[in-house]
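In the block that follows, a single chain appears as structure tokens, in the form predicted alone.
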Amino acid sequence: MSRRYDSRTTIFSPEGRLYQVEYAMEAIGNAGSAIGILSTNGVVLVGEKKVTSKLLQTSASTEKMYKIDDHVACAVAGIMSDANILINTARVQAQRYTYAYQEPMPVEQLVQSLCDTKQGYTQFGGLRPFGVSFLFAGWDKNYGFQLYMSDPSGNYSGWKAAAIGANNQAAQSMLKQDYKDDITRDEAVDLALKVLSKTMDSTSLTSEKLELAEVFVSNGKVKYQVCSPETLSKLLLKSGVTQPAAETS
């Protein structure tokens, strides 16, 4: 029956479906999955590479990980290509609110500007939806620290913790076991690293296959950062999720 009603966008099926964006949605599950905390000093975002070859020159850019604004960052699950794209519109928003009104831009409101983008791509014929879904992790003035989830279809919603890309229901399902409200952005970590560990399809968790970043505030000031690859092994050694035989070899 959905073969009828699938070969664009813009068609409801008799059921009320868009199977395009349904589509979109499973392409994520195949991607890499990355895993957002929200604790009571920070954000903690986690994601799992799937390149991870020799050859492959390593560069300062993340393949997860992106920050948007000073006071804004995201994960990225899905089709990279399509996730740079939007991830670029979000720098330029954030820039002109900046520009007009002198002040960093509301984490809701530009996630909410970026949402509409996604949306405007189910809604006209001859568009594709796009092919990723994000974790927005920021901080601000009005709120605090907070935690977004964004899906192809340009659906939002506000997350404690969220999980997307491969096995996201099973990590889901295991955050809402062991998640607590007054979690701290150490214990937020562990957490993070201890879902990933069971979730992801490797069998053995190392630096090369990670990549954590965090969004908190010091001295006053919003900072987002990446952890080096070091600094990773050491948190995996502590976290217990990996052996020390693992990292020599």
Second form
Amino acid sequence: MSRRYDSRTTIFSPEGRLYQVEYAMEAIGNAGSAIGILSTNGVVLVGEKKVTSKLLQTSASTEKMYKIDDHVACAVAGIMSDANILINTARVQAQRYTYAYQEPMPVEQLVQSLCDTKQGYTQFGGLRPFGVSFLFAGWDKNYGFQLYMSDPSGNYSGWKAAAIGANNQAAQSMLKQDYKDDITRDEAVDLALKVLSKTMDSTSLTSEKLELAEVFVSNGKVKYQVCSPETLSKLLLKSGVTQPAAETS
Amino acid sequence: MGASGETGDRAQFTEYIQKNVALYQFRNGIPLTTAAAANFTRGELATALRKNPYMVNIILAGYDKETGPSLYFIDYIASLHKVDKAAFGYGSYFALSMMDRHYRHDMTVEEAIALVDKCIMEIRSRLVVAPPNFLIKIVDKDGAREYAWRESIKDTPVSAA
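If the structure you just shared is the form predicted alone, then what does the corresponding form predicted in complex with the partner chain look like?
Next comes the full complex, this chain leading.
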């Protein structure tokens, strides 16, 4: 094992790999999964919540989904504390752009800018990479609705449907089979819930274990909406993912 | 961009803005909208204002596919206004009055050139220190180009030695 090449981000291994970056991706492979699907009239993000406890105060904050700007949101998989730093960085970058140009930042530029930050931690400074993968969902006037996935190496690409976190290869291949180019937002929600239910470890899916958010245009403005638990339960029933509550005998 | 003011600042600042606008397009594959470029320009002037101001006044003209042509008035203390007509300098007093009298928002390009010629005539006859020659440029869907010169004093061609 090339143990002597893996403790510093700033050196390659003899096989030409950056071990620290790969270990970061390992960390994400153990985290709660998230799926994003691009549809004709919006982008859907669904995330699996790992921290489920009755004691958790879930009223205000979300665990998986974050709004970066009025027209961009993201889903997170990996180390939450690392994610918070990067989300704040992304928010500042978006506002800095709007301050200079008085226009919303194009989604790809925001993703690229954040990924440039992440890349810095794989090349200099001697600091470890961020253990977070993102799914960015947004709308801009250049390319309409977009979905981007980025990982700890600072690499990113645009996707029609993507999965990050635990079991992401299984989810990705399921998405490849069932995705069609003219999918609507409602169909995308349905597909995301179905795929997530198959790849999640838990036996039954309830609205407490999931987060669902959508980015769409309404009244000429871009809206980012997190689904309420009640609506989510109804959606889960509708797509046949949860069984209706059993009658009490 | 039409600019007036301190010669060195004028050249340096306008080239700086031009190259940054070009860089944006190279980096991002899409051009900056006229509004974004105007706000960027104003921002640069504003940042320098309280340290080392650029003594440059700018009239920015642009054409965007989605929104059509637009004109921005940016003065040396970083005011920004989206306008239909603008003028800077001592001649502006005469030009603006002429435009107030004759401008209509639904003018054609030919009518606008005629109005520009009226303004030039006013400046020539009324301004004590009027410049002799004027250059008219047009910005439209095909980009920016020189349209015509209005010369009082023509360059004499220099014969070969």
